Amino acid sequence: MNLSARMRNLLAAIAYFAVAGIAIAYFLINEKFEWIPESALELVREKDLLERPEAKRCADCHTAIYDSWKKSRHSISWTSKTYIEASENRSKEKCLACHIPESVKGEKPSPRMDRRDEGIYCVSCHFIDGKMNGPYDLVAPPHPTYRNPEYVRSNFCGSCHQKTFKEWQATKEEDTCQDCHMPRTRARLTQKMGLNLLHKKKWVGDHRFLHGEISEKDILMETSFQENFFNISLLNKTVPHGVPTADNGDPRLYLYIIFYNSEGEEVDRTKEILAPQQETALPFNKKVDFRYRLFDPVSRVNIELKYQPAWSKEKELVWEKTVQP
């Protein structure tokens, strides 16, 4: 055999192996990870990362989450123009547990001291007694990372988002404040060359934390003329908490009717106001009535509902119609 023959045989060897490692790696980080000695991870342990780091170092490996964050109003949790004027200018103790978590555990949490212009961050969800946790059990060179099923469940949420959570408790339906909020897709966890093809592609939450829109179809009205009364009925048909819904915030809707008379003009007019502080907002799967005597001829009424978030002064349009007897 000659030279050139047998450097074709050893480069062969060669690669035969090397992709053989390949496989053989791959398999353990995903099937069998709790064969790989701890001694060996540490080796390439990035110790920073479990340090309460700020959020732009966790996006060195998670990208795509956070960039979704800092899209979310979790991220301006704490430096939000709403939440600095409704807290007094930061004064009100009651809200800085929230807005400034220390661990979210499935209970209320304790204000943190530090990064506070992060708001609700990476390190308030993930990190956990001193671990990092998700929703996997993952090697992951640079930390350990935990399962947590509570990440999964609603009573995470519920840490701070208390009275939805009960709301939601009490409706008995499945979806959790995750399936909605935080719809999943299949993705990688990480974008980092190298690390991002350690691991299958995993269902990966959403973390703009949807806020979800409000339309036709989640809010049914009904109306009937009866004698000198006009009836109409509203009713939460979708949405498995009550619309609006906050703890503390003062999101509303707004239900402005106005009658007319066979000339077009305008005889009466009427407003509610459904929000979460003042406790008439529309609760799951129940109608809620609202009753009005006429004391013109009324020959068309108009009717808007309009959602305001506790963030805007801007009112959004749900829908409109027109009604006759």
Second form
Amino acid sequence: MNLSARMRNLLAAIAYFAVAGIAIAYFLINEKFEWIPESALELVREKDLLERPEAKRCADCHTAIYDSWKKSRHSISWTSKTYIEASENRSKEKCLACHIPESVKGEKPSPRMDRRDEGIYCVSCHFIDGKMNGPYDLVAPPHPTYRNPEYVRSNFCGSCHQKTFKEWQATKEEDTCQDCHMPRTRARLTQKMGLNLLHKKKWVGDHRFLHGEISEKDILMETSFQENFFNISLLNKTVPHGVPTADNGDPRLYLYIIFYNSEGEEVDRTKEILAPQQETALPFNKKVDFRYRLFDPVSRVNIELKYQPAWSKEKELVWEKTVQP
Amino acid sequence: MNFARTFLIYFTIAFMMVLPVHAKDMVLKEPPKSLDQFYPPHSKQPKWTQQMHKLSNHFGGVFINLKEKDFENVDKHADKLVEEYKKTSEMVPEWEEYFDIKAAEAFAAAAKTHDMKKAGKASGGLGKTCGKCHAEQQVSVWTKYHWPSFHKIKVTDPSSEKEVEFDKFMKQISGSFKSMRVNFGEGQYGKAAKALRAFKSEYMELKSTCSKCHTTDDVKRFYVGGDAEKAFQGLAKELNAEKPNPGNFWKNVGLVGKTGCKNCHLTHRTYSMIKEVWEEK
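Condition change, the form predicted on its own to the form predicted together with the partner chain:
The next block holds the full complex; its first chain is the one shown before.
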């Protein structure tokens, strides 16, 4: 056998063992991780991961989740201008627990003293009692991971979003907070080169914590004219909590009603503020009625519904309608 | 029986000594900056208040255990009291002079004789140090760390939808309230009805304002809750009627003023005024 043939055989053997090794590792990691001795895992553990690391450190492996979280309101819960203004330069005690939670675990958390600029970050939600927790039972060589079923339950989000959680509970709807605000896609939990090939794709929640869009399909309206009164009914048909909702923020729906006479001149205008802090948010599947006295003859009413999130001074148009007697 | 009476007398004397002794003229000075570190957001918990509770518990613990003849715990509380007292004396340098370590040690020594009379007598010197600080500082500390600065609060004016100063908003809401009353008094019910609309939306906006500090909805409902809501419904009913009933109208005006305006002013205004003076400096 000449040298090049030997070399070819050697390379083929290396390739064979490499593929076999990856296949065995893939099988063990994804199917039989309980077979892997703890002593072997200890050799590859990265101890600092269990010392409340910064979010960037988690991004070494969980890059996609980190990138999503970076776009979320959670990531700026301590640094956002709205929060700083509303909390009188972060001096309000009541805000601390949920804007810089130490460890979220189904009840109101305690505030933390370290890494406050990271807001509600990886460690806040996944590091509980000294262990890394998540929704899956799996082996992650750099740190031990524990499956915690709370991650797919609304109760977990209710640690801070307590009022919204209670509103949702009262609706008896099955869709959880995570179903709507963390929609899942099949993806890998890690993007670290090499490790990503060893992990099967799983259902991964969107860590941007999406804020639902509301439209004409969600908020229905009925109107009627009755002698010298004009009546409006609004119905939150699809969102299984108050619209809008917040524990301490102040999101609002503004309902503008403008009355015109037959000449097209404005004769009166009024508005309603639908806001959780005023206890006027639209409850799920329950009509809310408004009644207005007409001081002058009216031939047209223009009605607009606009939404203003808690963190913005800008309003978005939800819908606009015109009705006539 | 005699022992119980003696205990009660000494405990009452000791308790009274740690209560503030107010002079007729009270000067409220802003607490020193160094105290900030013991209150949120600089600390997780109101540590200073917790420290006061510790001192109070150990002080009370001595007498309770003397009464129960649990002398082991008397000694423990006496030692802990001295330890915590020393620690407290070092927390706020500006207040160091309020503390008398010798008085604390003398009290602990007296407590350890397990003689109620001796402990009661020795508690006087220690209690006075607490009482002096409480008399001079307690109201200021409560005002600074437990009451909001209303003039810093911004309110969304429901009409312009812009944020305005709280004080300005109060003048505005007072104006709308007056406009409704004056127009009604003049028999201009249509104008009064429009003024009610503005007044009600401004009044309800205060619910959002309460939420800027209070986490429990019951607090805001006390001022702007069901009673106020009923009064507004009563006002609207009269102003939408063909012939409004003045008796019902003025009764509801009174209810709105009493449930919301008066209750809130009585609770919050004094502290807000003190803070405003401090912050004007």
